[in-house]
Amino acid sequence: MNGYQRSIAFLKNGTVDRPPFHPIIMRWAARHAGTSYREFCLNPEAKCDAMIRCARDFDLDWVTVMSDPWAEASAFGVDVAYPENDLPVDTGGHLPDATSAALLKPFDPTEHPRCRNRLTEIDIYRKKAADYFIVGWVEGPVAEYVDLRGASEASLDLLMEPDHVQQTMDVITESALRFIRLQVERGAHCIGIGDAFCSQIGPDLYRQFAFERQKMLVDGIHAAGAFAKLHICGNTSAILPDMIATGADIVDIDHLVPSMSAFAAMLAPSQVFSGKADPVSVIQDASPEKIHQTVMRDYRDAGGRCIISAGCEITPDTHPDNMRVFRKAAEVPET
C-alpha cells in the first residue's frame, strides 16, 4: 500500500498492513533537506521538495503544507518577519483593540502571497506526490484571533469583550471556509485545523468561542469532499470529548494528555486519534527501546485507532536515526 491508500483505508476502518505514519515535520524537514527555514516558509517548491524528500527517505505516509501559523494573519494585515533559519515572528499590524477587531473583513486567499503559496504547494504535491496523503491547513478561530491581537490582549478580550470577539471569529471562520474549499479543489485529501490556544482557555470558554466554529469548519471540509484533522497543542483532556464531538476524522493528541484510553470509546467508527509521543523526551532523546514502548503504549491506549505521530512537531535536533526507529516502531503494533 502507498501512503495515500494506507491513510484512506485506516480512516475508513479498513484493512491496512500497518497504521499510517504521520509525524509533524517542519523545521526538521527543512534541515534534513538542507534548505533555509525562510525558503521553506516562502518558497512552495522548496517546501514541497523538502517534504517529499523526507517522505521518501523515512517512509512517511503523508505530505503537508505546514510551516508556520502566519499565512492567514498576513492576509488579515499582520506584518511578519522571516529569519533565515528561525521561526517567523509577527512584527506589527496587529488589531489595536477588540472594537477594531470586530470590524475585520473576510479576505480572498487568492489575493495574498502566503495563501496563494499554500494552493501552489497542493498543486505541486498532486503532480509530484500523488501517492501520499496530502494535507492542507487553516488556522482555527481562537488561534487566529490570538495571532491578530496578541496572546495577552486576546485573553482579556475573551473575558471583557465577548461580543466583539464573537463577531471577529465569525469573519475568521468565514475566511477559513473559503480557504478550505480552495485547498480541497486543488487536491488536498484532508484539511488540518490548528487551534493551539484552545488548551489555554478552559472548557467553558472553549465551548463559548471555539466548539461550534470548529464544527462548522469540519462540516465545511466534509462538504468539500475531504477529511478533517483537528490539532490543539497542550493538555486537552478537559476538552477532548468536545474535540471528538466536532466530527473531525483525525483528532490530534499531545503528549501532555496523560492517556487516550479514557477517550477511545468516544470515537465514532470513522474517527481516529493521532499521537502522542513526546517530541523531545522520547523522539529526540530516548533510546530505541523507549521509542518503541511509547508507540506501543499509545497505540494500545487508543484501541488500535491511532495514526502514529508525535504529540506535536518533531524537533529540528532529532537525529535521523531516531526518526528511522520511530518509523520502525509503527510497523507491527501489538494491540
Second form
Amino acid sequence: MNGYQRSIAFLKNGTVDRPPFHPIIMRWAARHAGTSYREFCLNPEAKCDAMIRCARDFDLDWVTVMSDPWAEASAFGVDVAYPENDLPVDTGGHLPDATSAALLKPFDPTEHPRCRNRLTEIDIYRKKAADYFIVGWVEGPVAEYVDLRGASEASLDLLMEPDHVQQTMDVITESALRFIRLQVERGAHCIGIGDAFCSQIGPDLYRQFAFERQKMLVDGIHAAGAFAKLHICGNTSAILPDMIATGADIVDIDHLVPSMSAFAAMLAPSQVFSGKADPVSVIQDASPEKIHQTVMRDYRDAGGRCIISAGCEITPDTHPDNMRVFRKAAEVPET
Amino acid sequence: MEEILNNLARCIEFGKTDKASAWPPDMKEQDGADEIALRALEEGHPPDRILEALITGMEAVGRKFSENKIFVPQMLMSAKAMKAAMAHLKPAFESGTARRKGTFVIGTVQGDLHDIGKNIVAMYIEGNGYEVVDLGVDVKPEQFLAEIGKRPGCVVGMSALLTTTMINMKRTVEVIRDAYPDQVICVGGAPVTEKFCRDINADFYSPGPQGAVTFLNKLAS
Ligand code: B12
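Given the form predicted on its own, state the structure of the form predicted together with the partner chain.
To see the whole picture, the full complex is given below, headed by that same chain.
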C-alpha cells in the first residue's frame, strides 16, 4: 500500500497493513532538506521538494502545504517579514479595532501570492507525489481572527465586541470556503483546518464563535469532495465532543488531552483521531522504548481509530533517528 | 473587608474595567475597577488596603484559571480591570506613600513572539503588589542586562513557548550570570520544565503565575 491508499483505506474503515503515519513537519522538513525557512515558506518548489524528500526518507504517508499561519492574513492585508533562517513575523497592517475588523472584505485567493503558492504546491504534489495523501490547509475562524487582531486584542474582542467579531468571522469563513474549493479542485485529498487558539477560549466561547463555522468549513470540504481534518492543539478535552460533532474526518488530539479513551466512543465509523505524542518530551527527548510505548498506549486508547502523529509540529531539533523510531512504532499490532 | 473594597475585588475577579465596559453582561451599568479604586482613594482608604483588595480579586482569578473555570479571554479582562485600578494607585507607590514588595522584570525571550502567558504572569505579579517592568517579546539578552543595571535587586522572569527559543533562554541566563552572578532568574512557558530550569542554571521554574508569586513573596519576606 502507498501512503495515499493507506490513508484513504484507514479513513474509510477498510483494511490496512498499518495505521497511516502523518507527523506534522514544517521547520523540521526545511532543516532536513537544507532549505532556508524563508525559501520554504515562499517558494513552492522548495517546500514541496523538502516535504517529498522527508516523506520518502522517513516513510511518511502524507505531504502537506503547512509552513506558517500567515498566508490568509497577508491576503487580508497584514504585513509579514520572512527572515532568512527564522520564522516569519507579522510586522504591521493588523486591524486596529473590532469595528474596523467588521469592514473586512472576503478575498480572492487567486489574487494573492501566498495563497496562489498554496495552489501551486498542490499542483506540484499531484505531479510528483500522487502516491501520498495530499493535504491542503486553511486557517479556522478563531485562529485567523487572532492573526488579524493580535491574540490579546482578539481575546478581549470576543467578550467586548461579540457582534463585530461574528461579522468578521463570517468574512473569514467565506474566504476560507473559497480557498477550500480551489485547493480541492487542484487535487488536495484532504483540507486541514487550523484553529489552535480555540483551546484557550473555553467551551462557551468555542460554541459561540467557532463550532458552527468549523462545521460549515467541514461541510464545504466534503461538498468539494475531500476529507476534512480539524487541528486544535492544546488541552481540548472540554471541546472535543463538539470538535467531533463538526463531522471532521480526522480530529487532531494534542498530548495535553489526558487520554483519547473517553472520547473514542463518540467517533462515527467514518471518523478517526490523529495524535497524540508530546513532540518535545516524547518524540524529541525520550528513549526509543518510551516513544514506542507512548504510541502503542495512545493507539489502544483510541480503540485503533488513530492516525499515528504527534500532538503538534515535530520540533526542528528532533533527531532523524527518533523520527525513524516514531515511524517504526506505527507498526502497531491489531488492538 | 469594607464593602467598597469587596466590590473592587469583585470587579477584578469578573473583569469589570469601568462603567462603560460591556463585560460582564450581568454587571452592566455598574461602576468598574476604575471608578471604584478612585472612589476608595478619595474616601481615604490607604493604598495598601486597596492593593490587598486587588490581590484578593487576583487570587480568585488565578484559582478559577487553574481549575479551567475561566480561560484566556476572561483572564485578560481581569488584567485590564486591574490595570485600570492600578493606574490610580501608581502615584501613591511613586511618592512612597505605599510600598511595592519588589520589582519583577519580565520578557519573552529572543526569537519568540508569544506573549499571552507572559502578560498573564506579569499582571498576576503586579496584582500581588510588585512593580512589573514588561520588556515585551523577542527580548535580547542585552535588553535584560540593561534593565537589571537600572534596577538593582529586581527579579528577572523569562517566558518561552518554542523549543527553539528555549535555547535563547539558556543563552540569556549565561549572559546575565556573566555580569550579575547572583541575579535571581525565574523561567516559565509551556515547554519549559523544572529540569530545564536546573540545566540552564536558572533559579526557579513554575508552570503558572501562582508559583512565581509564592516564590517572590518568600524572597521578599
Ligand atoms: C496563540 C499562539 C500563537 C500566536 C501567538 C500570539 C501571541 N501574541 O502570543 C501566533 C499565531 C503568533 C503563534 C505563532 C507561532 N506559533 Co504558536 N501558539 C499559540 C497557541 C495556540 C497558544 C499559546 C498561548 O497563548 N497559550 C495560553 C497561555 C496562557 O499559556 P502559556 O503561554 O503557556 O503561559 C502560561 C504558563 O506557561 C506560564 N508561563 C508562561 N510564561 C511564563 C514565565 C514565567 C517566568 C513563569 C513563572 C510562568 C510562565 O504561565 C502562563 C499562565 O498560566 C499555542 C498552542 C496551544 N493551543 O497551546 C501555539 C504554540 C505555542 N505555537 C507553536 C508554534 C510552533 C508557533 C509557530 C512557530 C508557528 C509557525 N510555524 O509559524 C509561530 C512562532 C512565532 C514566534 N516567532 O514566536 C507551538 C510551539 C511548539 C513548540 N513547543 O516548539 C505551539 C505549542 C503549537 C503547537 N503545538 O505546535 N502562535
